[in-house]
Amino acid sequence: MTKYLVTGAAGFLGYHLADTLSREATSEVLCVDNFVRGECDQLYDELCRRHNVTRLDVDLCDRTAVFSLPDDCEIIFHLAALNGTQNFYERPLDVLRCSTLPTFWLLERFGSSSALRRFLYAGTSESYASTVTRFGWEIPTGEDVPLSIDDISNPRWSYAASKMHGEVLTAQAARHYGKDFTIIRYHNAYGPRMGDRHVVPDFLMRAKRGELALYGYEDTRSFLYVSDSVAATIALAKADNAAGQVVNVGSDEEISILRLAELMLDICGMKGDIALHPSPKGSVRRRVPSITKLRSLTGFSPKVSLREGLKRTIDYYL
């Protein structure tokens, strides 16, 4: 039996992938959550009955409470964050306080254990925004991309600074234990269940009600199914070439977001004119990785078209 601990585990990507975990007969599965983005619905609560799974409400920005999770995880996928575009700008404090304070407690609680064998920390493409945007940085981008934070006053930046931190806290807190540590930099997961905050599912929902309105529509992204992305996390995991690197994970095909509204608007048999709008300042105008690495250390490959994707997200949500 391996022993994984998933922080964020009733969010989206934390559910994939301790719902994907807990289908290997060799897994146990803590499932750690404060629902302060998450959801504890009827998907979540039948994750957390199965035999192999244990559902822990813990506020991770608590040091006592994280202290008092068990000693012997072997592997820590470190989810738990405050993520969505809306939330960057209308919470940007508990966007710090929920993607910075939870790092130093978990590295703290597990970096003495014996039983740690790796430490995955979820990364951000949001991390590359500015020198992207500011020095016409190539793209794809690669992982060895300077990382810089463009404008402190503007709030979306509290998402990928607080991500940056964690990243630099991550590899050293590995530094001063003798951890192994994987740093994984997420470009646009999406999926059902992902919530409301981001532009698939924002865009259905508008849609739903009758309202075509689209935001940041000439620029460009690329998009990977949420089961590909829990692939890629887990074949990461288990790659021991893996330790102490940080990768991409993510697709390098590049579509605009104008592009992807007619494909959503195409599967769902729907017409009409849509509503255009700029993107919020600071929104970088291309992203797309570079996903050499990830192939290199685990052969991975998408499996799921855009289209198909974007079918299985259209029927969750409509």
Ligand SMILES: NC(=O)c1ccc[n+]([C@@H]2O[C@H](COP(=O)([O-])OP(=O)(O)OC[C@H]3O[C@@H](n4cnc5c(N)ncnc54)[C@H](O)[C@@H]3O)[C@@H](O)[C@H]2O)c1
Given for the second form:
Amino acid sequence: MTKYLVTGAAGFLGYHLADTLSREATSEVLCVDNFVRGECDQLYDELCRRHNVTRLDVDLCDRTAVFSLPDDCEIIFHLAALNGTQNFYERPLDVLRCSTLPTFWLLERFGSSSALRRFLYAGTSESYASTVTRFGWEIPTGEDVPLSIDDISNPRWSYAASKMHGEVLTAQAARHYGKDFTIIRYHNAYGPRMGDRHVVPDFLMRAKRGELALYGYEDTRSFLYVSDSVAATIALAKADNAAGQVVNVGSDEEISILRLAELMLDICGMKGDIALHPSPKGSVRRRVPSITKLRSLTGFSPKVSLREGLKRTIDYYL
Ligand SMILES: NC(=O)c1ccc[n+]([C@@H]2O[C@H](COP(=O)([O-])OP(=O)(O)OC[C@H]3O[C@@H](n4cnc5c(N)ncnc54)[C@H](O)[C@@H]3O)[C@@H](O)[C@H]2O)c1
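Having looked at the form predicted on its own, could you now put up the form predicted together with this ligand?
Zooming out: every chain and molecule, the one shown earlier first.
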């Protein structure tokens, strides 16, 4: 048996990761969340009722609660954070709290545990977005890009700053305690149950109300379907050569937000003029990761095309 701890398990990536792990014949999965963002919906309830899954409703900002977690976790996927662009602008202090304190307490709690074999930290492309924008760093962007914050007075960077802090903390605590770690820099995962604050569900829900409005239409991104994001995550957790590494997880197929919206309308069989709005202040113009390192460490290649992934996502939301 392998005992996994997944933090942020009621959230988007955490739920799909815990769901996939729980289907392994020899796994035991501890799901931790406090529902600050993720939902205790029917799907999460069903997941937590499986024989090899345990639900722990814990606020990871609470050090005492973190120290009450079981000691014998072997692989920790630390995904809990306050994600979502709207949250960065509206709740920067909560973003900073939920994306820093849990990492501190978890590493302190499990660093000296003899059971722990790997600590995987969910980093983000936001942590280098300012470097790309301000210094014209290369795209697709590799893991060696310097991390930076463009403007501490813009609340948008509350998230990037706290996730950058998490990367440094993970690397240094792992060294201090002599533990293996992997930092996974996620880039725009998408799919069912991703909340309603990302570009895909936001556009879909507006379109459903008959409002074809799009924000940041000129920006470009690349999107990786959630099952591929989860497969890459698990492959990295199992790859010995991924220990001590920072690895991008995403797609290297760049697409404009306008083209993405047109593709969604096409899949839905909808027509109409889209009202185009600029992106909010601080938004990143282009973002595409290099996934060469992910490929060479794990042999990973995405299985779900953008069209197919959007179709599955649309089926879920509409
Ligand atoms: N989804 C992406 O494309 C993407 C991109 C870059 C980075 N990431 C990172 O991956 C991780 C997962 O992202 P997601 O999209 O699934 O986010 P999400 O918001 O859906 O899930 C995060 C979960 O963490 C939980 N959480 C937050 N603070 C907590 C606390 N103090 N105690 C317990 N639980 C807490 C939330 O309730 C939520 O369910 C995050 O760390 C995020 O920064 C995701």
